[in-house]
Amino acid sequence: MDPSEVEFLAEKEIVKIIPNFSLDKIYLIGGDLGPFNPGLQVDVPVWLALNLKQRQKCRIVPPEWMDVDKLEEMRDLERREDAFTPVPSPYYMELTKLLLNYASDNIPKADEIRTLVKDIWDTRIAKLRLSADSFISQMEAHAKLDNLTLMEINTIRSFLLDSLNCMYKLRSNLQPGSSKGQLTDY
C-alpha cells in the first residue's frame, strides 16, 4: 500500500462541517448524509468536506484533537514514553496534511499544528526505527505492533521486509549464489 491509498482510506473519516446552503438527506451508497441547513453542524466524510469547502459552500470544523494544547500533551507524552503512546486518530498525519491544506483558514493556529503534529511523527518514526533496529539486531521472529498508524507501518514496510528476508536466509544457512539450491524471496 503506497501513501495515497492511505489518505485515500483517511478521506473517509468522519468530520464536522457547517454548511452555508440548504439540501435534503443525500442518499449515498456509503450511507446517507445531511439534511444541510445553513449554520447547522452535520457529520460528513473528509472527501465531502474537502469538495464542499473547494467550492466555498460551508466552513471544516477541526477534530477535537486539532488543538495546541491537546497536540502539547500527545507530543510530550509520546517523548515521555518508551512504548508507542495511542493516537487520538489512526489517520492523524494525513488528516492533518489535509485540512491544513486545503481549509488552514478554518483552523486556528494552522501553523503550530502542523508544526506540533511533525514533532509528533517524527518521534514516533525515530521510535519505530530505534524498534526495527532492536528487532532485528537480536533476531526475532515476531513483533508487536500496538499504536502504530497505517502510514507509520508502511514508512518502514519496505526496509523491514528486506531485513527479515535476509534474516531469513541467514537463518535457513543459504548465501547467495549457493550451491545448496535456489531460494525465493517472500
The other form holds:
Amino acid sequence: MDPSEVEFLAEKEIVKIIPNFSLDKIYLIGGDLGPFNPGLQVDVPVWLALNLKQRQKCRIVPPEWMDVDKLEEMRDLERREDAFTPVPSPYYMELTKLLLNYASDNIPKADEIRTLVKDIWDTRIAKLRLSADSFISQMEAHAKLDNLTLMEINTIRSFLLDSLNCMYKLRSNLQPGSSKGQLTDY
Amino acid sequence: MFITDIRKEFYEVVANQRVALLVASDIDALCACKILQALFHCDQVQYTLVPVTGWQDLSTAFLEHKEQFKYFVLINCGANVDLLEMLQPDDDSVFFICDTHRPVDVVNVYNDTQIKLLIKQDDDLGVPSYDDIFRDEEEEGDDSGNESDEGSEPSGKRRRFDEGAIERRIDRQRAKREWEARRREILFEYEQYEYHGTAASMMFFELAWVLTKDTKDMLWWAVIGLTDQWVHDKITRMKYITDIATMQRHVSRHNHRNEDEENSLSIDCMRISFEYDLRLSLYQHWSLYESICNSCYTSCNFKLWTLNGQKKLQEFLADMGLPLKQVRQKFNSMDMSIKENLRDVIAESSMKYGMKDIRIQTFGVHFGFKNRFLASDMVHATTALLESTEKDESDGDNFIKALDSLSRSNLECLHAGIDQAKKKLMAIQQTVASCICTNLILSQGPFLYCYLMEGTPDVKLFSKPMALALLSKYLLKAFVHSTRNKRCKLLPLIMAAPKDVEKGTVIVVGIPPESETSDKKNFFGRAFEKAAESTSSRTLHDHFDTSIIELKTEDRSKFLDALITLLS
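Starting from the form predicted on its own above, please write out the structure of the form predicted together with its partner chain.
And the full complex, kicking off with our chain again.
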C-alpha cells in the first residue's frame, strides 16, 4: 500500500469545524452532512474540512487529543512501556500532518504538537523494528501486536514480508536430503 | 461610471460568470491579479488570465476572447483612453477597469452601461463636469425645426421675422463656438499631465476585506503593490505615507488576531510587521557594502562615481565603526553585535553626511526560520523576473514566472529573482557612473537628453520600459547632485536606448524634473504625440504609460528637434 492511500483513508475521519456560511443538510453517498450555520460547530469528514478551510469558509477545531499536555503524557507512557500503548486516534500521524499543514493558524502551539507527535511515532517505530528483528532472528511462527495503526503497519509491511520470504527460501534450501527446488513444510 | 459598492456591483455580478482578466505588465497589476485569483479560487469562479503589454496586445486579446466572454476585468490598463472607441465591443460586453493611470478618459467616466471603473472617487480626480464637455445634440434639431416653421408664415411678416431669426441664429452659433473653445481648454488642462492614483492591489484588497475573505497573503500582496508604486517613483511621498498608514491599520488588525502569550502561532505562519527600515535596496540579501554602493539614494548623495565619493564612503563606514571585512560579507553572516543597532547607527551617521531620509516606512514579512523579506526586496526581485532578457523566454513566460514568485511556496523563483535584481542594480549603477563621467547628458534647452549607444554594456537590460525608467530616474538624481548649473537641476529628462537592433527602433522615456516636492505629473505623453504628428516620425505609442514610446532610429533627430520647438 502506498502511504498516500493510507492518507486517503485517513481523510474519512470526522473532525469539528465552525463554518461561516449557511447551507441546508446535504445528502452524500457516505452519509448526511450539515446543516451548516455560521458560528455553530458541525462534524464533517477531514477532506471536506480541508477544502472548506482552503476556501476560507470555516475554522477547524483541533481534535481533543491534539493538546500539548495530553500528548506529553502519551509520549512518556509510550517510552515507559515495552508493548504498544493505545493511540489517540487510529490515524494520528496523518491527521497531524494534514491539519498542521493546512490549518496551523487554528491550532495553538502547533510546533510543539508536531514535535510531540513525531516523538511518539519514533518510539513506536523503534519498538516495531525491535519486535520484527526478534521475530525474524528467532524464527517464530506467529506474533501478536496490539494497538498498531495502519500507517505503522504499512511502513514495515513490505520489508517484513520480503525478508520472511527470503528466510523461508534460505531455510528450505539448507534442509539435509532435499534436492534443489524441492520444498519441505514445517 | 464609478462603482460605489464594489461587492454588489462588481463581485456579485461576476461571481457566477466566466470572466476574462486582462492584466498589464507591472508589479502592482501582478499583485492585484494574485489577490483577485485567490478570491476567485475561494468561490470557484471560472476565469481566463491574459497578460497584455500594450494597446495592441490588449486589442488582440479582446478580439480573441470577445466571442466567449461577456465580462472583462482590466487591471492597470484601459482607463486613460476611450476604450469603446478603441475596442469596438458589442453592446453587451461589460468592462470593469481598475487602473492607476490618470487622468481617466472622460468617455469612460460618463458611460453608464458598459464601462465600470473600480476607482475610488476620493482620489483627487478632477474630472470636468458633464455639462462642460457634452452637449445634447437635440438643440440643433430644434433650431432647424423652428426655421422651417417660421418659413411657412405669411410673406408680409417674413422680413421682420427673418431678421429676428437670423439674429437668434447668429447668437446661438456664437454661444456654441464659445462653448466649444471652453471645452477644448478644459479637456486640454485635464489631459495634459499624466500621473498615477491609488494602487490596484489596494483596491482589490479592500474588496477582499469587504467580503471578509482577506488573508495575510493578500495583505502582503497589497503592500507589495503599494511599494512598487514607491520604488518606481509613480506616487508622491505624501501619498505613499498616507497609503502606508492605511495598510498599517490592516496589518495591526491581522496581527492581533491570534497572537497571544499562551497560544503562539506556528513559526511557519506568515508574520507581517511594520518596519522603519533603511533605503538600501536588497541589503538583507547582499553585503552591506554592495548595497550602499548600488542603492540610488546613497550612491547619489556620496557621488560614488568620483574618487572623492569613494573616500567619503570609507569615512562614513569608519565613522560608524564598521570594519570593512564585516561590511563586505553577506549580511546574514555579519556579527550579531553589529546587526542589532545597525539601523540606528546608520541613520545617525547619515545625518552628518547630508542624508536625512535614509529611513523609510515599509513592511517586512517573516515566515519559517530563514525567510525574511522587505516589501522593496520583493518588488525588485519580481521586476527583474518580469523583465528578464534571457533568450528563449517570451513575455508570457516571464509574466507567469514573476506571478509565481509572489507565492510563498516558490522561494527558489524568488531567490533567482533577487539574484537578477542584484545584477540589474549593478548594471544601472555602472551605466549611471559612465554617463556622468563621460558627460553623455546633454541639455537641449527645455529638457535634458541622454542616448545609450548600442555598444554600452548591459544595454539589452534597458530595452525594457521599467528598467529604462528606473535608470532614467537614477540618472536624473545623480545628475542633479553632480551638476553646478542651477537651471539644469530643474529640467526634465528624456532617455533613449536601443530596443530592437534588427528593426532599428529605440525606446524613449520621458520623466518629470527631480525635486523634493514634485507631484510626479508627467507631460511628455502629449508632447510626444504632438512631436510625432508634426514630423510624421514613425512612432509606436503602444505602452500604457503614454510617456514611453518606440521610435525608429533614423527619425530620432527630427523628433527631438520638434520636441525642442514644442516645449520651448
